[in-house]
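Presented as structure tokens, the chain that follows is alone, the form predicted on its own.
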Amino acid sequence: MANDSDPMVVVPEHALISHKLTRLRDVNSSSMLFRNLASEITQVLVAEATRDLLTVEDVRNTPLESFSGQSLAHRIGIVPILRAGLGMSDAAHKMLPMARVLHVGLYRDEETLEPVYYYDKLPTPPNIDLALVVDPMLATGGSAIAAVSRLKETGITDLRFLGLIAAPEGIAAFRAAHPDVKIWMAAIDEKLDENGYIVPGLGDAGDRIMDSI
């Protein structure tokens, strides 16, 4: 459901998300289990975030007769913020196999907590109508803000951010920078600690996801 104070921030009330998120946070969950749980939660979030997409009539045939169905009207792009976003992009692509996958490489400087670019191959002008930006953690918000800013520079106007865990500070920073971009999160946690990590969080999502590959 939408946040009562901000309809642009959505935390779906879903029993499967709650169940899987509990196990995702567990320090004893293996890397493979962590990756599978992150993938499964992502698929639920993608279904929620694409609920309102426009469709067009699509006439096809069953084994018995023709019928009028619906197909998505948007050209969709899935944009993982490297590297942790890869653990969500595979799951999103399973839900949207027609989507293009574009990559933005950013890492957070551990001293300044500011985002640093290291990979950017985005097409200009864009060849998509809608970008789903995926990154497991929205902590300080710096990487997400920078990635969305870069996507806007290419001309993309319909952007949506999907993540697993957010800190209130990250939500506030992202909303201040991009008030037009809607956010879907599995959970919004208590706070950031003195090192910029989400509490209670789930540890380093990038390490826990990528260790299983």
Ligand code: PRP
Second form
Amino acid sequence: MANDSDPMVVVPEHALISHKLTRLRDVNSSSMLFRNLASEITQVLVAEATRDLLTVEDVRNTPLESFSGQSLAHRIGIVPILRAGLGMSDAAHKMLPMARVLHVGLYRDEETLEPVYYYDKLPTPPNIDLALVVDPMLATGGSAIAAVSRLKETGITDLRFLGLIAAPEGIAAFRAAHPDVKIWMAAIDEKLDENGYIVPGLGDAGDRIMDSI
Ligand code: PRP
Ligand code: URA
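Next block: the form predicted in complex with the ligand, after the form predicted on its own:
And the full complex, kicking off with our chain again.
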């Protein structure tokens, strides 16, 4: 459901998301369970965020007769922000098997909380029309802002951001930097703590995804 005050920020009201997010946050959930839950929530978010994609007529045959169906018209890209975005990209790719996956590497400096850009291999001009940027956490918003700025530099104009948990501070910063980019989140939490972590949040998403069981 769109945020009351901002139609560019969507937090779907869905019982499955609430159920799975509760277990995702739980400190006692294993890494394997965490990865599974992150994937399952991502699939719901992808379905929501792609509701309005353009389709073209696609005529096929059933075993009985010919029918006029629809196929997606966009060249879609899934852009995980390394590392933690990898916890969402496979699930998004399962939903959109025709999509390209383009990686962007960023980490947050632990002292300054500023994003440090370390990797991409993005083609210019772009080979996609629409980028779904995925990263579980939107905390200060610095990493997501930097990733979207870099994607725009390559000429991509249609971008959407999908994440699991945001802080209000990150949403505000991202909306100010990229007012044209719509956001889908499973939850918007209370605030950032003094170390830049989202509370109640889920801790360090990258560590929880990459840990052994
Ligand atoms: C986490 C998360 C985001 C970023 C969010 O990544 O996956 O990319 O922090 O914080 P921000 O909104 O304040 O920029 P992290 O820097 O921990 O790197 P990692 O994914 O490699 O663990
Ligand atoms: N990155 C995380 O992984 N978790 C937070 O709460 C904030 C940034």
